[in-house]
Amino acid sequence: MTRFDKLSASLRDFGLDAVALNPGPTLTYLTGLRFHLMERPVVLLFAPGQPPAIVLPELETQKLVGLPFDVTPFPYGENPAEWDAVFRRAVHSLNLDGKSIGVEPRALRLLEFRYVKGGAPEASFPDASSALARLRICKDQDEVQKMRRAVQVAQNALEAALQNFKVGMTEKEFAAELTVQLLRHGSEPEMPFSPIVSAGPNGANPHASPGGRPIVRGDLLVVDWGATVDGYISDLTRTFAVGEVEAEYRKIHQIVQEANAAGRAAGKPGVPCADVDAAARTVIEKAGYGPYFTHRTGHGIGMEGHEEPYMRGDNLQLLEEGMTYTVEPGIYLPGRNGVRIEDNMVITQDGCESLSDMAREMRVIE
């Protein structure tokens, strides 16, 4: 069964007629295209039973030579006067106007959406977000692979990172630092996201964004930091000791790297996730930080940084072999100091397994 046959399939599911999709995740994972999202739009639309239409740009139509299934090319010109037509000539090729065409809210833009709505006016345009997850949510063996290569290359990138890191580096510096060792070591220059660097204070905030304070002994220094292979992640978080630290912060090390492996045995087959984020937030709350873990223990990985499934208390989705997601408990002290500890898990036949092998104990780096 080809891809778009499950397409098929899970849009019959959903009651719905079609799907339209601009540059992303799915739309490559569907056609293997990738596009940019710029001022020129790009749209797949696709019902069953027939080919994919897809509006383009002229200078992108060689992308399409040589695709293994049949695309219908509706390509534009320069000149924005003329989109609204060929927009209308591809939605009314597949007779989509009245019907329910599905849309990811998170990824189609505006601008696609009023050009396809143009052509379709008295369509529908439900949330297709489930019946497009259900595609990608369970990986193959080949997927699995490439995540796992992902994981390699960011786990060698930050281990040659730390051979340069010096104490009074900014968190900015050591960020450029790991960036390069991760194109280095063969990261695709579309990363999942930019490398999270936070010390000391800045640690406990758990999106911090690098910046120019200097990283000084007894500090935390948090990492989260992952690389793309073949389209597919990793999404990994290390915590550092610089230098001699406080007590209270090797306990709060050891209480995340606790939950870390408590969250990790506690994903198999037909588990809820609300168990797997139960299982890493129970050992926190017994030691008497439970406050201080201010996030879900988990999400999806694959093509995008966070998909499904979710590891929260209340989503009762139940783990399928294929399944990939993190695992990243975090004790966050407002002002002091922060730890999180992440890894990738795939949900096995009878298990699961981490991707990622990182050592967890703390590490004093200097």
Contents of the next structure:
Protein chains: 2
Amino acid sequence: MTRFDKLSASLRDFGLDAVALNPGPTLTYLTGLRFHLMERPVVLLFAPGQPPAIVLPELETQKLVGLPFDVTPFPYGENPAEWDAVFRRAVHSLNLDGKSIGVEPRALRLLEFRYVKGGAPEASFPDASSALARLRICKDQDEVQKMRRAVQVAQNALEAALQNFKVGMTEKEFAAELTVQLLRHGSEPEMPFSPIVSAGPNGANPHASPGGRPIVRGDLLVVDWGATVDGYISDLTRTFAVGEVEAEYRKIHQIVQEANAAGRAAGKPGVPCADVDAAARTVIEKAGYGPYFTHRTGHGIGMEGHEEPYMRGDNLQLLEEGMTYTVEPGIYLPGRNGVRIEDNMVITQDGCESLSDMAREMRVIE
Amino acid sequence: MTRFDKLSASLRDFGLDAVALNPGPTLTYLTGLRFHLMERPVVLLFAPGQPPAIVLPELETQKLVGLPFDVTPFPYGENPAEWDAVFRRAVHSLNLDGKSIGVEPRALRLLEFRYVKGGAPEASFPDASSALARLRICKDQDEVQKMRRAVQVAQNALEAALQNFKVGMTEKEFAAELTVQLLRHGSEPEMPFSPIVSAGPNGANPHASPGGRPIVRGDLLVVDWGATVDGYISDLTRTFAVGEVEAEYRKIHQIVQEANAAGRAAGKPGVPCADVDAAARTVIEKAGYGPYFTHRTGHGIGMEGHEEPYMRGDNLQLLEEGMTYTVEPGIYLPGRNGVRIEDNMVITQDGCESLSDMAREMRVIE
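I have the form predicted alone already, so could you send the form predicted together with another copy of the chain?
Zooming out: every chain and molecule, the one shown earlier first.
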């Protein structure tokens, strides 16, 4: 069964006549094609039983040469005034007006949406995220192998970067050093995200950007980083002690480490995602730090940094073999310091496995 | 005049009551705030005369601490079922229903759009790109200085990477080496784009991705790369000869070099963008290679890799002091090789200046 066949089946199950996709993981998963998301719209239209149509800039058409499936190109030139007519032709070629055309609201921009809608004013555009997530949510062996390599590259890179760590470096400097090592160790240049390197008060912000403050003794240092290998990513976090740190920081590190272990142990086929969240969260709540764990326990991972399934307390979705996700509990003490420990998991036939194995114990660097 | 004051004036001129912005350059330009674009929607709503409202995840609210302007936060928790109500409250707080709410179709996703529209079902959502582009299109001295540094970092990085070039490296290997050097020389990790390194037949594709083919003697090597400094970017291209190359390749390099010089010379205040395109294009057409120059001559540049003004034959927009843009003519011989030479320009009081000065003559590397 080709990936387009899987898509056709999923669209039928969800009552959708077609999908309209812009550049991103779903389009790449289906076609192998990669485009930058830019001011020139690119849209793939697919309706079961017909070759897909793709609207794209003339200067991108070379990418279609040698594809292992039929696709009808609708190229356009540099003048945006022409684009509307080209989109209309593409939409009409698949006879999509009045149909139910699924879209990905997290990916599709108004730019592409308005052109597609221009060609199909009577169509409806329901959210097809679930129909599409289903295609990619269970990874095959080949995909897991790529993720395993992305984890290995990331771990090796951080180990190398730590050899060059010096107290007094700024967060930005260590982030740049880590990025260099990620590339040296084999990550693709399109990384899943820029490494988060946050120390001291900045570490209390789970989504901090690296800043210009020097990393000093007494800080906890949160490093949240990942690599890309063959389009698949890793997303890990470790927290280090810079020299001697306060007793409470050692304590919260220990609690988060136990929460991470409990979260990692909880996954197996048939278990709801909510149970993974609960396993990690309970450890932190019992220790009295519940209010300081301000986010869900994890998210799916694969071609995207955040994808289904989400490890959230209200998510009753059942885990299945091949699902891959993060376990990343944390404790954040506002204005002081934070701890997060994150691993990448895969559900196996009868349990789960952590793709990452870098030591989780609090390591002192200086 | 603050940037929000400029925005208020521009909205009035374009007959807009408000704007809805998701994370991206416009939001960062106005507020200094940076967010990753992810599955959790973030939207800033602004209507003149009122503090802006921002809908964002609870765990991102720390970023609002210490902002130099009033903003009303509408934070939400982890359960997407709650988000709709939070968006409604934010939209109602500014009394936006029935109003004309400008949007950026190239940035705003259906995700954010549908939540905003949920709170303002009677509003209209016209394209505010022009009203917003006007804010950022003329750079002040501080912005030009950042771009100058982004150019310098890029040039130094390529020079360093070339020292490590070896015939037989793959495009991907040289792209990784260049990325490492960009970071070492001071680029922020969020680069404007992954370097394009394309040799031989791949160089005939203006938007190629680096591939696994070794770069061999006789190839032209196109390197299209840039750096980010303080949120501003550079975007340059140089084409090298790998050892001895065919006479026709030397010839097209010479033609493109002349086209680049003509395009660089054409800009000054009051001149239409179309004239810059025509200046470069005429050189290539006169040499008989017109059909092989398949894209516009350039695009605006600043916080984004592609922004207004566009150097296109049909663009009658007049250049003004402080506008910054690329001049990047090329000749692409399908299946064989390509040449592109790209510089970054700024319009001065009475002419223009190239921010980039790396030698443009065909340099032989081996």
